[in-house]
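This document starts with one chain, in the form predicted on its own, laid out as structure tokens.
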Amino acid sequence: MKAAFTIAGLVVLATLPWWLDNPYILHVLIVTGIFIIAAISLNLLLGYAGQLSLGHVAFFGIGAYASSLVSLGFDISLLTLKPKPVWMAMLAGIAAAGLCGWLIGRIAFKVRGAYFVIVSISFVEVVRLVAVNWVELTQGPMALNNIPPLSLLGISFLKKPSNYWLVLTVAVISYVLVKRLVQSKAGRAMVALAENEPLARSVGVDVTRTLVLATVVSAAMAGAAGALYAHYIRIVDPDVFLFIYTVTMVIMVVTGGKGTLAGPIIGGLIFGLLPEGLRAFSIKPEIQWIIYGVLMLAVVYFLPAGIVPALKRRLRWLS
């Protein structure tokens, strides 16, 4: 049965494109599967690791930037690079971010707990104002314009249907991914962390190579997603660094059901598309906000380990 649905939700969001005969949905659905990718990456690192990153959009921004950066060209006194494919582009952004993850996670899991939270945050700013102040190479709050959209094996992704398949076909290989690393030895070995760590390190796991396997994989991951952004939406500037972005992501896992595969897309799903559609009955925008966010606190406070673990309580409740 679960694998039935699986399929035929999967149908629905394959062919969506051929029936929903609005462009402006499809960008808003495009957009929500970009930042849905950003939130299944920091479950990976805040649901099944346990570790709260509060700066995990700095990795959306390196994805983005990187790619930018490498499929437009540069020339600084320090370093030329001519223009480069974008699919090698993006792979270079993904690169980029997966080794700043491995940086981060060398340095701050020294510490734990909130002391981590506050490198992170430092971390999201220091590339913030990177990203402002070294106009010779990012252009600073002039942004980089004219970013090229992907093209690969001869199909330009520059329409909003080939830009909902990619994003598609990649929120479907992160999903596939997480699933695959969270059954493996290494994801019992950051659950059990996450559970306990003095238990866990008491039977032989190593606390700091399991927590960088984590972030290294969620820094990529959240790097596709920035890269994927930059070359749909074909311009980016510091706001890319915003904190309201990693709020987004935190929102969407925490509701959705942190630790599991899907709830940071039912979230996103959810906490995504209801802004759009609150706009679209001509609500004020702060009553969108407030409405936003009544349910999100209705959401915590009766449902306070998300959506899907409720859904399947009740499911085992009824059968």
The other form holds:
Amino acid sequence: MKAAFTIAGLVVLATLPWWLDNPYILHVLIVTGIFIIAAISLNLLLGYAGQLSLGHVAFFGIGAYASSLVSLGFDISLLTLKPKPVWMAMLAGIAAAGLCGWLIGRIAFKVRGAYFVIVSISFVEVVRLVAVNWVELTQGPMALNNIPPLSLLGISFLKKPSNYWLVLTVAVISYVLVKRLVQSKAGRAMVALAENEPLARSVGVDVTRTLVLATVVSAAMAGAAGALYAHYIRIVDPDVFLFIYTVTMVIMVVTGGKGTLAGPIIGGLIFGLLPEGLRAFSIKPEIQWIIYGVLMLAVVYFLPAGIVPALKRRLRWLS
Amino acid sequence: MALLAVNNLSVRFGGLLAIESLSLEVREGEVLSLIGPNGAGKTTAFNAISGYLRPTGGEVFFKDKNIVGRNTNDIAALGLVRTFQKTSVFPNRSALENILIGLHLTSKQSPFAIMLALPSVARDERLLAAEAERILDFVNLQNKKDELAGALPYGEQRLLEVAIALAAKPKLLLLDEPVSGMNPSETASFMAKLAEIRALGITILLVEHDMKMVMGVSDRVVCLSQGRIIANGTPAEIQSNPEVIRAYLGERHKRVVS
Ligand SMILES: Nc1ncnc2c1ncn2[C@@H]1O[C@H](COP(=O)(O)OP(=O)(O)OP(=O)(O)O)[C@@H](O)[C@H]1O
Ligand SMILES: [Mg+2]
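Since the structure above is the form predicted on its own, I would like to see how the form predicted together with the partner chain looks, so please show that one next.
Following is the full complex, with the preceding chain placed first.
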């Protein structure tokens, strides 16, 4: 039953570009999909390991910048790099983000709770300042332009449908990775730490290892989202580090249901597509924001655990 | 041979000397009880032994290794596992998942194997699930396996805690007031369970206020008062020890006054 739903859903999603020949909607879906990947990655850290990282966009931005720079090549006083194929650049972006995740994970072990929130916010700010000021490398506010699209096995990911499929594939992979992790020893250790750390330690859960694993995987995944974004939009500037993007990811995870697999997808679809949906009805931007805000408050107020847990409860109640 | 040897352990909280050069030995296979009035330092001793706080001085040898300064999880991996005085479970997880978390050290799964979904992981998960069911059976919670731990009645949560600790395969189990809050019949059945645990070859260091239980299950009893050992002997010796009686009466007297 559940498997049938999943397959049907995937078929609809995979064939979408064929029966929905609207570049604008496809664009909205691509960007939403990229945000959903970021939300899935945040969910591992926030929903399962219980660490509120308000700097999650840093990993996204690092993935975007690192991938762009490797694909464009650069020539700074210390180091010269010839342009590399985009797939290699994307892997570099993922690795760079993962490495930063490792660093933050080590720090998270020392500072927990409110302090971790502050560390994570400061981290984004530092990275953003680097992106603004290291003009020789990043072009600063002038942005990195003409970022090449991915081309792999003779396919160029220049058009919208191919990008759509690429994002869908990465989203499915991210989902599956998180699912495997949380349904295993590693995920149980994360949940245990989030729910009762002293008890988790008493049965042998290693706090550092567990948190580092969560942050590395989460950061690498957010980096992949950033890399996808960079090679799709093909321009990256320091605004990728804006706080509002982290907030958007957090909203997606929290409203969808943190610590549930489907949560970031449902939350991501709603809050990713909503602004565009409202715009389609030519509702004024101010009103759009009010609707967005009210909806968010309503979800958090009436369904504090999120939409997915509430739906599950309703389904169980029905059957 | 002493499985656990505590030498001159001291713990100071600011001006308060919570434990003052405590020395004791737990021999393999025995049940040793640590008793004493409220605030005597029993829980603090547990915290210092199991790596939750760093003692101000002294040594703790477990299996002849000095474990002072080691992380709690490493101490657990050596086979020293403790439970908590206040009820402590993973409240939003089912009873079965609580035990699965307890099986953390038994489980052999590398992050890469997990992400690649290697067959070894699925095999391990099946073994763990079977083992978790066995452990739930052992504490008679098999019919509660899908219930959220936080929703279980108090007595069953206390049993679940012990089951989580057992899942970590201890050689030495430190129990901090496991029957506090249980009714007499639950306490009686817990005493029987303790005998079964002991029969599994697990050595037990018990902190408990329920004197009937202490006298019923212990091989030896150590009495602590204001951070120092004031008596040490068989249950019968402890029961008639004037120092012990004074410590407890003094405590009761204080309670009446305040
Ligand atoms: N983290 C701490 N900081 C400061 N003082 C503490 C701390 N933990 C315990 N104490 C103090 O140390 C003394 C010993 O406390 P402990 O909890 O070890 O007593 P106990 O013997 O377990 O008592 P009870 O039977 O009530 O559980 C008490 O005076 C207590 O107030
Ligand atoms: Mg205590």
